[in-house]
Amino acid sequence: MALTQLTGAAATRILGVASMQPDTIVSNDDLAKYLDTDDQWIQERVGIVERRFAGPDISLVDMAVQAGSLALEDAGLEPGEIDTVIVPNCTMPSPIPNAAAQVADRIGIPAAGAFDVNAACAGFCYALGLASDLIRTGSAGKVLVIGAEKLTDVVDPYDRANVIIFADGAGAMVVGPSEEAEIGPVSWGSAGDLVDTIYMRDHRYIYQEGQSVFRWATTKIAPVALRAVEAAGLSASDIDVLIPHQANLRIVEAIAKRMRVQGAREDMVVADDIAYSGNTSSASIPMALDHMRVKGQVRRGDVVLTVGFGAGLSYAGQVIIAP
């Protein structure tokens, strides 16, 4: 006996995209005023010129509400047309209450299904895949996915290795049914044997073994991306835009290089949003896509490969069609 689906949708697409960043810009020179570092040292190692920090009066939920509201506006939808909200993040001050229910209420989405996803820097890929599957199986009609992080809450401001990297912000996508598939399957996994390379030290500040994480990301993530391409029924040469999680510009460039060795085009556009946004963990992929659309680097219909990786060493890759 076949079961009835709520929507009958067999495919999904992205209906809207938006992002927000706090107003406070922190340059490398600003950090050098109180840390043993300088602009050249930072740019050579992580490729970052400046990043955005949220003040004490701005919360993760505040940023998620703003990005989510803008994504609804971009999609041309009213809050009442959304029935599910997913907020991937790893920096909520407390696991209870979750961010998603608070965000849904403040945006004006009534009685939404609402939950957080914590796969850290891979979180947005995980959440977007969940949103797509919820719609395809009839459990949801339209889903608002918001990656939001306030990493300045969990980074020691005097830790030179980390404060130069991490930043705050939010990025959102609205997902809905489609006649043709524009969101591919998720290729995901984890490396639980390496969890000691990135974790919360004393349950307060992020600790990471930078070189170990760098070696892992530059050797293991390109194959994940290629599996996602294959799962979508495509080849590397079909990819117009590559948006890896914006962890470190050297990592991003290494992944792009390996993709090109495997057949990706030389003119494939590669996101470098980290240079002026920093590493915003689960917010970095939707934020980069939004910024690239504004700049004209991504156009409607472009084939975009996203790949996330990070704390807990969860990873995921997914192909989407740019809205």
The other form holds:
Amino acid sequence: MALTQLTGAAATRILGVASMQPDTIVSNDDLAKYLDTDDQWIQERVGIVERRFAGPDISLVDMAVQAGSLALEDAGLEPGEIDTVIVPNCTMPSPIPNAAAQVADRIGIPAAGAFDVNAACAGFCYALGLASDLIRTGSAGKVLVIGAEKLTDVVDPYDRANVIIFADGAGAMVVGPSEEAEIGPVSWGSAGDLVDTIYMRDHRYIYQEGQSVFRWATTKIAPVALRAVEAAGLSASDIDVLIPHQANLRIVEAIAKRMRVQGAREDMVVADDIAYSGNTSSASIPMALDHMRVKGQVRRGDVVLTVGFGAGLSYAGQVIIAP
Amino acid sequence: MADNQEITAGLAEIIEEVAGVAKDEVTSDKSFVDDLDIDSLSMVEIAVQAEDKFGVKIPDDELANLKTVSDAVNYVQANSK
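Given the form predicted on its own, corresponding form predicted together with the partner chain:
After this comes the whole thing, all chains and molecules, with the earlier chain placed first.
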């Protein structure tokens, strides 16, 4: 017996963007007080000037609620107009319960479809692709996607290689139906053979093989980003703004360099939000977009290429039109 | 196959582009870390470009053994097709 299947909106777009960072600013000099490191070394290696740490009084869910509420405000929507909440993250304190259901409840979204996505630092782009496709297939009307991370919970405070990089925060986008398509097809994949290059040592603290991850990210991610551009029917020269996951400024710059070799413009704006935000994993892309809109580096209608990559190893990217 | 002098010159071009070290500084007895002040991430970028230029594979565990310019030149010499 054939069942009914749904079809949804013909096209989707981003209706709102927002982010939040916890109040505590941690400079490189602050870290140098108890770690064998210094400001110049950190800036040269990873391009970070300062980052935000959440501290014991603010949880991943708290940060997601704040960013999600602000994104609804930016979209001019009431909580009741959202029916699905996706929270990409990889740092909930335990696998049960998930973040999304309680985040939806606290924002005031009644009986939302709610689930987390764990694709580590690629999580936001995976979830954004899902959100768009849920709307196009009729499974959802409007979706709130919130990347939220409390990485300080999973970083050994005396592991100088990782303390200098990772930070806390949340970034969110509201996705809804549109007359014109403003979210391109997602280009995603994984390299599970490299699983051992980023993992939780003794299920407690994050560990990464810096050189291997750097080599992978600087050589394999630009082609993923280019696939996303082609899938959207564009060429590299159409990209106004490049927002790679803010992993390390040197990785960001290497991806931009490869994109320019493939035809991206010299005047393409490249996100360097990591300098004052650190690496916030699945929060980094919406946070960068939000900060760049506020600074006027991104304007309504700009063609923005996003690409996330991280543990798994996993990766995903898509082209969006800036809201 | 390129001789040692050609490999050194090719490597020097890559090192200048990646790390901003003047080409004539790149001589066989120099240590990448101690003399040329090249960090571990720049070493990866140099290795990736050397792979393309010389048609060799330089895995990360091999890269860790390449301490001096002559180590790298000898590795390329021995492993290029």
